[in-house]
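This document opens with one chain alone, in structure tokens, the form predicted alone.
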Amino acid sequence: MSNLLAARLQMAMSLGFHIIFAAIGIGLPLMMCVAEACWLRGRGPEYRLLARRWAKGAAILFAIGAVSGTVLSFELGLLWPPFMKFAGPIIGVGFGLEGFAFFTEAIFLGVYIYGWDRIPAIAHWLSGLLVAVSGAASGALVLSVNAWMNTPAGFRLLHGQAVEIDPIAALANPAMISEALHMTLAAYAATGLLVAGVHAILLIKDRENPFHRAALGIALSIGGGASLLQPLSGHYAAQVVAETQGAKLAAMEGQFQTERRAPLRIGGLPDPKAETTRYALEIPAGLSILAYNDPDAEVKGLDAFPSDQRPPVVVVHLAFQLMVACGMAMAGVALWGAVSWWRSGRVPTSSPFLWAAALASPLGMIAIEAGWTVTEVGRQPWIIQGVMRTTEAVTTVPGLWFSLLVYTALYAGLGVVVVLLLLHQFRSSPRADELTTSAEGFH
């Protein structure tokens, strides 16, 4: 096995790994923080029952991310080290102010999980809503140093090396706010449908249950509302990709030639060889719109790139395609949910919605990873676009083979684990006749 392709594996077990536990340290504490404060505005005791489990489940997640987040730091180093020489001096800001956040989350997530009635209400609840800020705005910085990677900025290259390098420039590229916008939204839809799923599932057994009531309603508000606005941070990040990566662009359609008024491609498969994308469903001058608001637009296809500089095209289309199409299911199980709540008033507990909500739950997850995919991929194969190619980043380190099997070992581990500790979690779930009025009871 070649050091690229160990170090490639390694990376996309990590970065596939760590990403599950990065979305849900985005997603839970805000639900966390939405059902105490439910709780506080004088609702039932369910609603504080809730923040104390969510809380938990927060917790065992974060230390899990923590641990795999800190491998992965170490990753790049052992991986990468021509890359981290190049671009630490211009993203080393991007990454120092996500460890300051990082920090602050661990501080106030140990504030709120241990304050419970030691401290006042309204400090432990705002305890609470700075985990779901400095979380958010951790996968926000992180996110600024890989849309660096696709989009360079904050330096000028002189003979191979970075001068005149300005941080905050390189920190603000031109893809970080829709690489931002696009994930934090994701995280929000992915985490709030995967709750929503495991309450919809107890709730099937238990209809009237409050507390799975009182968390579904929670998780679908944010995972719903999220899935409902994804399809315009979609629209934004699409076009941003338009203007700054081409070749990614026209990977991820299918899209071999350049023309104007190209037609937007619903599924298919590439064949680079004939250079066409075959059995698609198009929409003529869709892809057009989809980029540039114009249908008589004109869009480069990948014959506009030299052949050594296109993306694997079919890895990269379809996993484009299977994001979009887990999207869109979200949002149908979001529409679905938004208008039973409008026109009854309650949750809707119906069979056939608690069986959707249910099948939907790991669409989130399956849509993240894909979009992972498209993002690293697309962008192959440079490790900086334009600027640096991953076969002169990697490592000549011999044996990387051994390093890739410890790693595998020790992700193998840590799922065992967090699956375990969650399933305890589900089976101490409480049943509707051990609910109590008295907020007091719950532990």
Second form
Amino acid sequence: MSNLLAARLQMAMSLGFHIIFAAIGIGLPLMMCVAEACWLRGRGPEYRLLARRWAKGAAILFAIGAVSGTVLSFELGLLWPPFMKFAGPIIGVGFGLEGFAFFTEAIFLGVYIYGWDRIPAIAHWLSGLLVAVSGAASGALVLSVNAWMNTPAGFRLLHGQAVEIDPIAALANPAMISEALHMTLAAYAATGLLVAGVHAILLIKDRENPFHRAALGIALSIGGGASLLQPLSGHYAAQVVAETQGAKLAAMEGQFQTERRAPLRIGGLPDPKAETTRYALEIPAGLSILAYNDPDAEVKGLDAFPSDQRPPVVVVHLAFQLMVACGMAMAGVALWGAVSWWRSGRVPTSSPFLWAAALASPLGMIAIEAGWTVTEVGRQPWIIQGVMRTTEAVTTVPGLWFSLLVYTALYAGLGVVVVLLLLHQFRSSPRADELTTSAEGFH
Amino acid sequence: MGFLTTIPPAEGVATAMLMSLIVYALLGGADYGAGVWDLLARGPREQAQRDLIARAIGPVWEANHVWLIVVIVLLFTAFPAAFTVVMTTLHVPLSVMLIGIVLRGSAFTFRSYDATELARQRWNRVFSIPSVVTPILLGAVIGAIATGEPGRAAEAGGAIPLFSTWLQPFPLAVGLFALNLFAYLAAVYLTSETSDRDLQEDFRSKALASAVSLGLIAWVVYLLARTNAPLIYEGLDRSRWGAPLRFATGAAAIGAMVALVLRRYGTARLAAVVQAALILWGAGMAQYPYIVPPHIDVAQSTAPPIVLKLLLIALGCGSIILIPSLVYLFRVFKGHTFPQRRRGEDDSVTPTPA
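Taking the form predicted alone as the starting point, write out the structure of the form predicted together with its partner chain.
And the full complex, kicking off with our chain again.
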């Protein structure tokens, strides 16, 4: 195995692992705060129990997110030293601010988890809110760094060196807002629907359990709301990609030829040899409209780029289709839930809906992984779009395959343990009568 | 605040890095040390010792470990050339250290939430064994940098050596020194974390024993430095500030031991903190102005001044949020460890995760 491939696989694996915990680290604290707010405002004891249960989940997942994030901060240098040598000063301020947000999150998570009966209720709730806010801020700041890799800004290239560095301009690069918005909504949508699905499964057996009904209500509100907003932010993100990363857009859409009235392809399998995408459902002029708000707009195809600057089209197109499909299914479930909630005035618990929510549960995480693949693989062969190639950025340390092997085993093991622990947390769900008899007996 | 404008920005960031490293050693380091005592827990109060350790570090655990990330971010932003040299020439110990960080970070949380006693015991092992290995590697990395070996290997070009940069007597001695220092700090802190006399005695004797062995290893490190890390040795031995700093460190060490003998645990903690901070401050001063000896120094920072200034401004603004937050965290959960507050407060309050 080449060092480059090993480094890319290790990075992909580390990020793919971390991103799940990071997303839940953004979504779950908000849900836990909403639950505690409901309890503070006089709703039933199940809300307090719910906040405590979700806080446990947040604590377990935060710990994994924190250590896997620490690994990533080192891996940037362990795997990609030339990249960091070039980019460190330009994007470091963004990373620094992210560090502060993460620090705030860590401090107040400690206060929240261990402070239930030690500090005033309002201070406790505010600590939770600080966890939720700083988690979202730290995610947005990290994404600004990734956006910089896609749309580098804030420096001038002179003989391969960065000069006239402006860290603020680098932070506020063209893709920053679209990436931060899209991923933050994705975190809320994915976490909300993931949790909603788990409680839906438990409600199938125990339809009137107030604990799970409360949980489903909050999880659906946050996850469903974000799922319904997500197509809008996705549309905006696609327009930014169209403007700034033509090759990535062409790969996402399986667009081989530059053309006016470019169709929107749903599904399909790109064939790079024949330079065509087969088996797709094509909506005439759809892509031109989506990308440029104009049916006659010209969309650049992969043929507009030299062959050594084209991303691997099959992977990018399929990942993009997978992300969109998951997103649409999630929005569909959210809409179904919203309509029946609005009509009946209570959290929807009909069997078909609960089953749909259960089935939709993993889709958000799949969409996040697929979307991340689109962003990262779609930028290839560049590590910094148009500035530095991935091949130039890899470390010269030999034998990276061994490191890849060890980290893969480590993360696989951790993943299994986390799932087992969380399953245990969910299995020990309270019965309805437990909730009504005691409000304070759950620790 | 006039002095702020007179400090060159690269020196300012380097100072912030060293201070973050010191805080990491004082807080995160003590968590490693607690893991060591967890592994070595024996005798009639074995379980009580482990429970005390878990209670003491639980609430502050996550916050204590962010300091390492602060050091890394400052390093790659302000001194990218130094960062890449360290990350390539010390790839192996850093990778293994990260595995240790992952294992103990996750095991620490898992053991709080796993259901069965047997599972908890297993997580304890996964927590405590890397607690021993990780600080040795952390110390070895710092010691290796001080020898100048990684810097020379990077300058020579050619194949990157995997082991010869750090698998040497001096880095390994620094590794053992770091482990011993962390264990010592943890034992001293733990004496004031409980009001149980027997437990206090347990950790008092551990603190005294580790103070003695720390002195012995310090002596070995000092002797090895003469040939292996002359930069450090010269700094500590000959420089204008070397002798006063060594005397101050020694005085703090003796003060901590006397306070431990007299069972003045608050004083012992203060003295141990001063002692540890002075040791690291001295090592940093001795290496100044080099970030990665023999040639990469503070002045060579390739980050332009605007980046360094923005970084310092961000550090200042961040501190306005962080310091009160940290003070709040420690007041809520560590207030009982200060003697003057103990009388007024219920000592039996023990933080456990919700």
